[in-house]
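Take a look at this single chain, the form predicted alone, given in structure tokens.
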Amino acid sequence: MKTFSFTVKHTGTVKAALGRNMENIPAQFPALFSGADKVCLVTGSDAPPSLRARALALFPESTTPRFYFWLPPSEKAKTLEAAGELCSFLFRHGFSRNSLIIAAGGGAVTDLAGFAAAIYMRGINWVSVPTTFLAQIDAGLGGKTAVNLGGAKNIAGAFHQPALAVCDTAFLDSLPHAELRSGAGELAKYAMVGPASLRRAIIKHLPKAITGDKTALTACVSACAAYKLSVVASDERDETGAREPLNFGHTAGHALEALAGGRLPHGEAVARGMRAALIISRDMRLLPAPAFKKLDALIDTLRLPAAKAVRRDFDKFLALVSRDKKARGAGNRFILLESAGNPVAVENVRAPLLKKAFEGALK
């Protein structure tokens, strides 16, 4: 098991643990767990038995009272109503400011449980245990907790860092190929916006990671988690701009998810959103054509299936990108690229170019 700490401006020290087949995390972090008067393990109602068994190996029952809360499957969990139900559950069972939430699941589970931890009694400790490839390299890290609202992604939320993030790559062993491909969408994002060393590591391991190779998956999780947490430490609340490049592909990606009614996996949506951003970057003459071709070819390696679930409604797409929380009051705001590792924020991209990017993302 590898452990590391990082310090964020508003939160103090946050710890992370990375490994395979880890056991008894409370014994490794006694200060966090010994002070908890109650513990609630939150996971999805569709979680397979293997996930629950691995979670119990990580957090064996002890003398501390343990409760279990099951969330609806996938993005259906990310509502204000579900967050309210979890908070009510905690209140009924006497959870206090000294209690602890453990969120074990994909990004929807960690988003929702982290949000509930942020608002219950104005904030209690929580542990993020991402169990999907996508969540271990991105969604389960960083302290951005949120629920969806009005058909838009992550509109109601709070910055609330987990006291501990635990990435056990044994959770990934049983993931189907589609889940690995979805996670690889975020992996490609890091290759495009991150430093050269991270890009080289991802390009080296990505082909085998998609096939489920354990060594490649562990290498990718280790590299991406360390990079994201280092970025978060310098810009927890997205105030300085250091964290904004991590949104690359997400403005268009979130809109495509909404147009698919939740039937387009997040990582695939981000990959298509990155393709849209690359098209805009090229046509605005920010990104030279040879660089565009090379980066677009990286998306090709993901072998994305046809986006049949996405409605070809450009007017709705235009409305969604303008309502995206990252727009910051502008008509729209995109993270684009001048070259690999050199992102730039651009506002008010014109509709004709957005239409070309929309159509290109869905090819």
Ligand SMILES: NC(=O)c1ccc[n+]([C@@H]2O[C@H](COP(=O)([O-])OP(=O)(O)OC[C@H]3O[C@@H](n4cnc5c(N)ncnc54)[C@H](O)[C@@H]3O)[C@@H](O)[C@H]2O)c1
Contents of the next structure:
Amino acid sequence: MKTFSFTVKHTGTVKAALGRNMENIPAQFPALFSGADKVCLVTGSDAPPSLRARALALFPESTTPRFYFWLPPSEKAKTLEAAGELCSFLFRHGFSRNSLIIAAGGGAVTDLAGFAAAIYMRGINWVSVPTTFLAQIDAGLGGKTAVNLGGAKNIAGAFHQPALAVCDTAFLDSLPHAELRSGAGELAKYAMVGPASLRRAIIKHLPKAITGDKTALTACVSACAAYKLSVVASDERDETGAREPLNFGHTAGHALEALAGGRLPHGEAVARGMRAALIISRDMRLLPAPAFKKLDALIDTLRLPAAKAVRRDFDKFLALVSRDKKARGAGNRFILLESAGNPVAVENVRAPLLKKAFEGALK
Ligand SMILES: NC(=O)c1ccc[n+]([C@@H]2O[C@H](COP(=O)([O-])OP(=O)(O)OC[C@H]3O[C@@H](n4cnc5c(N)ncnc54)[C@H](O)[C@@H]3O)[C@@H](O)[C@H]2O)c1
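In place of the form predicted alone, the structure of the form predicted together with this ligand is requested.
After this comes the whole thing, all chains and molecules, with the earlier chain placed first.
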């Protein structure tokens, strides 16, 4: 087990543990767990039994009263109603400001349970236990919590760091191929915007990771989680701009997710959103054609299935990219690339360019 402790501006110290088949996490972090008067383990209702068994190995029952709460499956969990139901459940069972939420699941579970932890009694401690590839390299780390509203992604939310994040790659043994591929979408993102050493590691491990190879997955989680935590440490709340490149592919990606009515896995949407951003980067003459070809080929390695669920409605796409919260009042705002590892934010990309990118993203 590798442990990290890092200091972030608003929260102070945040801890993380990475490994495979870890056990009894409270014994490793006694201060956090012995101070809790009650614990609620939150998981998704469609989680496989092995997920719950692994979560119990990580967090064995103790004398601290333990409660269990199941969220609706996947993206259906990310609603204000579900957050309200979880908060009401905590209140009914006497949870106080000294209580603890443990969120074990994919990014939908960690986003929702983290959001409930942010608003319940104006904020209680939570432990993030990401169980998908995507969540272990991205969603379960960094303290961004949110729900969707009006069909748009992550519109209401809060920054609320987990006191501890636990990434155990044994969870990934039960992950279906489609979820591994979705995680590989966010993995490719780090290769596009991250430093050269991370890019080399990802290019080496991605082909095996996507087949479920345990060593490759553990290597990717270890490298990407450490990188993401270092970025979060330098820009906890998106204030300095250091964190913004991690949104590469997300402006168009979130719009495609909305056009698919939640039936496009997040990482696949991001991969298609990255393809759109690469096309815009090339056509605005920011990214030279050879670099475009190389980076676009990385997206090809994901072998994305046809995006049948996405409505081919460009006008709606246009409206969605302008409504994305990253637009910051501009018509739209995209992270583009000048070269691998050199992202740049560009506002008000024109509609004809966006049309070409939209079509290219769905090819
Ligand atoms: N907060 C952030 O910084 C951030 C970053 C990226 C993505 N996200 C969010 O994360 C969400 C996507 O997360 P995701 O890709 O993990 O999808 P998900 O949470 O929807 O989970 C996908 C499916 O995998 C199942 N699952 C989870 N763990 C499993 C396991 N170990 N074995 C078998 N099945 C398992 C779930 O039950 C679910 O059906 C999106 O809502 C996205 O917006 C958040």
